[in-house]
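Encoded as structure tokens, the following chain is the form predicted alone, with no partner shown.
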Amino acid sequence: MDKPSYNYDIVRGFVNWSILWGVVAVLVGILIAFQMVLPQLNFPPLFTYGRLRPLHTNAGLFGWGLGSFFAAFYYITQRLTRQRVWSDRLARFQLWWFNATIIAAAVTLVLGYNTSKEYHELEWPLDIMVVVLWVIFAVNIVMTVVKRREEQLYVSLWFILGSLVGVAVLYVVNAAEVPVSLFKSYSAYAGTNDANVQWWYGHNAVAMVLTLPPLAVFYYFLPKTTGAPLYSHRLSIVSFWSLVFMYLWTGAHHLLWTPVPDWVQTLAMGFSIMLIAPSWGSVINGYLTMNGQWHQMRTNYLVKFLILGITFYGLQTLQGPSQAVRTFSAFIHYTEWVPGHVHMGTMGWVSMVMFASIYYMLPHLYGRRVYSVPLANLHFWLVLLGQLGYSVSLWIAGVQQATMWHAMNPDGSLHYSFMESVLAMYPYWWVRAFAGVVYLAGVLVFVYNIAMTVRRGEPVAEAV
């Protein structure tokens, strides 16, 4: 009888754009694949591997990553508060204020501008632009919160709230610089103290951004595509509080056998084990709720999308610990094992939540049914295919480089030059690359879907 009218426009704009930008990612992602096997596709001095890198991950991260989420959130927020978004139009002025920021960071990152800090490259004008974005989104977010017509706050909430507060907090601590000339700065720390507070934000902003929003969205739309409730809100709200609390410790295990303090590289490996238990946490929560369900991984496409990224996100939850160990950490850090390893949590588990969700949101945004499920099934397998393809060469490939650089001949000298081990490593850039090229055709078949569902799709009323 007091049904709300939501703002669907700005979640419609915000799928589109991040779409158009993460099919961005994944072309660079591939350009640069190929680069490493094929050195003349690098054209100096604009589009060669040390420009287009660090476009690739911004693009990824922030171009999809970010406005996808920006979307999830504007929908979830408003249905599970049952109120409009707050303000209308500083959520258009967000959404344009975006995408300027987007394109300003590529034009600046192929230019050359770059602070070298990883993830955080944009030098000092692009961060005060990306405070005002998050300030924004912050506010409108926040506000619709308490304007509520929905006393419980469901613990997706509790997720993209601890994301608000996280990303400003590691955001602006890590953009501490002292400015020199337009595009130029120098970080207000210095030597070790630097490299700490870069890991410190580096691995939680894997934390705020590519673990809480995607959680929050797999906790909000695992239960409304298999139509069953979730196993457990309790065990959600502790593994939220855990994660919140064990993340914060863990970034120097980025900086094991450094001149960091031994007991700052302990804390962080044992807060790293730690983490597998509150992962786990969200991980068995999804399996649970699954009960009498299953049969939906044969008939649900949502269902394989969202299953399959909780899976990944689960193995990413183990893998990163073991890597966090001192041990292996020098057996295998700066081997090809960790792209393989960052990768699997992108291409997998952020990725595949973000399909399934935007799938789910068509019928909402548009008023029409997916256009084709089979092709939304085609879509799964191929990026499936081609983000094992991906990780599991790169497994493979960091094993034997990790071997070759610690083989060593009887008399202490090493077995291998480090040219044979880059040699050794071309046949898994070559799988990387066509792998990346699988990707992207599902990824393809993805925007023609949507497209399709736009123009073709078979109309249907607003779901409640």
The other form holds:
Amino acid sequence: MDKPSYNYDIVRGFVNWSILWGVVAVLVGILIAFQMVLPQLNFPPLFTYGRLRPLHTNAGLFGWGLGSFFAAFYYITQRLTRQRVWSDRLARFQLWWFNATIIAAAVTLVLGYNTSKEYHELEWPLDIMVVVLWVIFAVNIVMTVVKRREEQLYVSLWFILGSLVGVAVLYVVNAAEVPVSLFKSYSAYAGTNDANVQWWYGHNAVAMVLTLPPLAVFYYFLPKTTGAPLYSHRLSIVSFWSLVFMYLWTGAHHLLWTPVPDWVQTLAMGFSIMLIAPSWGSVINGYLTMNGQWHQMRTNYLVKFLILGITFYGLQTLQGPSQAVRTFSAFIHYTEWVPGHVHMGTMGWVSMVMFASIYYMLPHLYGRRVYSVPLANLHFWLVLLGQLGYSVSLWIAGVQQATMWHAMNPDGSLHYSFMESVLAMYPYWWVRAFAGVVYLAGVLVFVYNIAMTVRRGEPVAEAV
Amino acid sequence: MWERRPIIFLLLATAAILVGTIVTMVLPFAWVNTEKDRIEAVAPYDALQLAGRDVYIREGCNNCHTQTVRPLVAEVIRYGPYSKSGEFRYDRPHLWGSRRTGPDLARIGGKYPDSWHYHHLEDPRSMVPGSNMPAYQFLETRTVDPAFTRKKMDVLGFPYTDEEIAALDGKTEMDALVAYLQKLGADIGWREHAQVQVIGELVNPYAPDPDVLSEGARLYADNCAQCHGVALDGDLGPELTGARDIGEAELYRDLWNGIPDGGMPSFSTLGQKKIWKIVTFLMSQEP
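Could I see the form predicted in complex with the partner chain next, after the form predicted alone?
The next block holds the full complex; its first chain is the one shown before.
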């Protein structure tokens, strides 16, 4: 069988840059976590919590998240199609366009140019840059798939192609805005409509950016890592179609008890519960793929990352639907619980899987074995501890906060003032900030391990 | 088969995505912001308020403050009547937010006098001890651009007069932000309707014993001292050293309902017991 020469240069580029943006995201996250307890750490006008929080989320979601997906997608697509990427030059251009977009995003957000829409803060010139970025990427991937030398499309490619169209539709519709000047625009939608469109986008950004791509990565790297074939292709296909069909109905679960029409809220609640099935379809597929391979949890650090990752995905997709139920939402929405939930998905599920994929790709990219497995294990335990410390402290905080907000006296008055609930949060906020530092330590171990792999890793005997 | 045909696959995936999109995202446009949910009293933002709203957006206030009151008992008591769709028809973008690190602001308009907001934005902890909000003093050094604001009013199609634009000259971003905050939730005039008429004789259930007085002093320090001074000597609000002359029943009414014309907020959310303790504390103070 002839072996095509793959373009690994582009994969290396995206691996390196996405990790850089990931470190930036964690650093800014730690800064704003400390701003929550020490408000004197706000340095107006540029470095206040209000301006830095969008920088943190954008660097994390798009710098690290998308960047590392680009890396993995270029790797996976080439391998699964047995075809070199359609255009090397377009891919190269995409890498630099991506970095230019992230840098422009960071600068404009700190300067205060934002649309206020969560996970879609970038102003209209940046929106155009993002659309160009996505079109370049989509064309390159689709053309590579069209020209493939392997007839079957493995399920990872389905998830990749699904996210290509999903992100495109979501981003363009939610970006509709009327420019006033170069860095100021007003939304094309008003009030309740704007909110409903925004959370249709916001929740499905979670689907198309933070669910389909890491699942594509998981479905590819788990069998590769363990050497055991995927348990069920049929299950993965059923999961895929039900996931892409159902997700789009659920955005309004972010808007329960708001003026959005009740029936929209009810549909969102119902479909959120139904989403447990396709989500757990992937979780169970992963677990059953491990049949007879569970000993690898001891011997293979990559399996630890992947299985903990998919386990966090499983927990995330149980906790999420529970929050989407009106009764529980009334209690827990707007509290600290929610960032605890979100970070289990980002720091637990998505990042764990992406760490594993990068470790797996390193020998293929650089022809060297990973420098230190003990360091990779240390990385694993630090990020796990950091993430658990973060999420668990905020879940407890959220329950206490919600209780204080809703507590009433027998005479029908409120038991706590709002400030009393704020003061009660400080201890949890301290724990969260230090948990972030532990997570950062884990990421820095990761960076060191990669740098040493590139410089001093033992050469792999046979080129792969 | 279609799993081997990527273009057909892409079309099918798009179709799957569009079903839920059309039902839950496109269809609601038929109901929202139509005559069905219109509220006559809700007016567009004036030029200064709009400039303030854009400061609110630029500084990312929505990262910590929501602007929707939910129809839940504790929430309606804490903030005011729950939010209706028609209140937001001029909001581009909406600013409902997703986290309440700070309190909801949908009904903040008219709660405090302007001076309270200036002090609070300059130095949040001077008005709210223990707050973790950043200070926004720098807004006082930046002025609103009248020409640019006119352009924005045009884009949004909001009515304005030339005098209104001319009046922006010299206004700071702080002035604009405070004007915006005072507009929030104020159009529907709920505060006047929320005034409670106290009927019958009001009798303080507490004797001025040490426990009640120390609790009353603590409540005073948390809720009143920022405007009336730690030593009751007045600051934003009048001095209260002579409060006992006002009388228990009248003090209770003022605390419960506030004095809207005088800029005094209502403290009804504290409940009867805490208000009586504050009254007891005030009555115990020598003039």
